[in-house]
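One chain follows as structure tokens, the form predicted alone.
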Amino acid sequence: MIGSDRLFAKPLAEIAGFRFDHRVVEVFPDMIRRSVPGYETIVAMTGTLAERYAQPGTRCYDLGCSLGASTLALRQGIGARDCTIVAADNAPAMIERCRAVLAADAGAAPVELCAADIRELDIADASVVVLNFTLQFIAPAERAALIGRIRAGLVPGGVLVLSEKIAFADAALDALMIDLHHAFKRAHGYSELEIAQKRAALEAVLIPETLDVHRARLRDAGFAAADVWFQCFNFASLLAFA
């Protein structure tokens, strides 16, 4: 049963860095639906992209799988073709719940669920790799190495789906997009206190970058082309081609 996200509803004497623990797991579907504009569209279209790009005899990766929403979308898009999905997350509470979610799904594609740090996970024979709101939680200095390893593990014709909260080089535009994001949260029932406290909890652990930085990193890693296929306010998803 999905709980309602009230984790930041009461004043906190001290706001610690955001952690994907059991408390977050209990409310995660509600939290992300009310916090990330376009999340449901991105997840659904991840399945559509898998339907087009997943190649028989390869692997599809969901890196930072959380409760498995993108994994299920991959499974639906792949259908009965010969592909294995590798779903990985380093949060034990997420993996524990994700295992139950996958067990209740009747999809045909086999799923290897890994409790692992994706910076150390072997990526090979991949036709589709999904990073849905995961790279933003990795230290910026370590992001290029991960993107490089993903590129090296993709087969010809493979793709990377990279979804992120983004920043804007123009300070006024960045402030506007943050304000619009907060308006989205208010429209979905979050109070000013909840918005402020969650923002404080995320500041040290979620570090957004501009689209230009993402594009440059993908180009430097050897991707042939990369650009945005979806954006809503300061959330965007890019498609990068091996």
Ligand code: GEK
Contents of the next structure:
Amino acid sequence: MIGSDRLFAKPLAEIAGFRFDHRVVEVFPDMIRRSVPGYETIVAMTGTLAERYAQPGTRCYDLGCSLGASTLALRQGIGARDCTIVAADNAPAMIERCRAVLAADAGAAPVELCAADIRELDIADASVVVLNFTLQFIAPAERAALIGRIRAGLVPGGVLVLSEKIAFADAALDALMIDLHHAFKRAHGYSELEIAQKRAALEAVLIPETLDVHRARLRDAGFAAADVWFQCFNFASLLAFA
Ligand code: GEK
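Structure of the form predicted together with the ligand (previous: the form predicted alone):
The next block holds the full complex; its first chain is the one shown before.
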């Protein structure tokens, strides 16, 4: 059963770092839809991108798959092509529920669901790699190594879809975008208390970077071209081409 997100609705004496546990799994689709501007568009377009870039005889990766929303979009985009999807997440509660979600889907492409840390996952023969709101949870010092392994695992013509919460170098613009994001959350029914407590829980866990930092890292990893295809306030998605 999927519920509505009230996890931060009551005052909490102490705010622990955000964890992807069973309580989060119960409300996850509602939480991410009401918290991430553009989430539904980005997931749907992940399918459109897979339709264009998935190559027969290769793999498509969904790294940090949560409950498999992007995995299902990939599956739909791939259609009847001979592609295997590798979906990975290191939260056991997410994997458990994702397994049920995938079992209920009639898509053709086989899905290997991995309870794995994506920093250690083998990435090879990939035509499409999706990082939808996952890199932001990896320690910044470890991000270049992961992006490098993704680049090395992509076949010619392959693509990385990288969606992130972003920061802005200009302090006033950064504050404005955070404020607009909070307005989005208020418009989706979150109270000031919920917004403040969730922000505190994510502070040390989700570390956004500027688009310039992302572009430079992708370039340094050997991607031939990379740029933004979607942005709403401080949430953006980039495409990076092998
Ligand atoms: C979607 N992509 O619905 N290894 C594997 N998984 C990880 C790691 C790691 N090192 N770190 C975090 N995760 C999904 C949404 S949610 C985004 C992705 C959000 C996982 C974590 O367990 C969680 O399931 C996911 O990354 C991030 O399209 O909650 O804002």
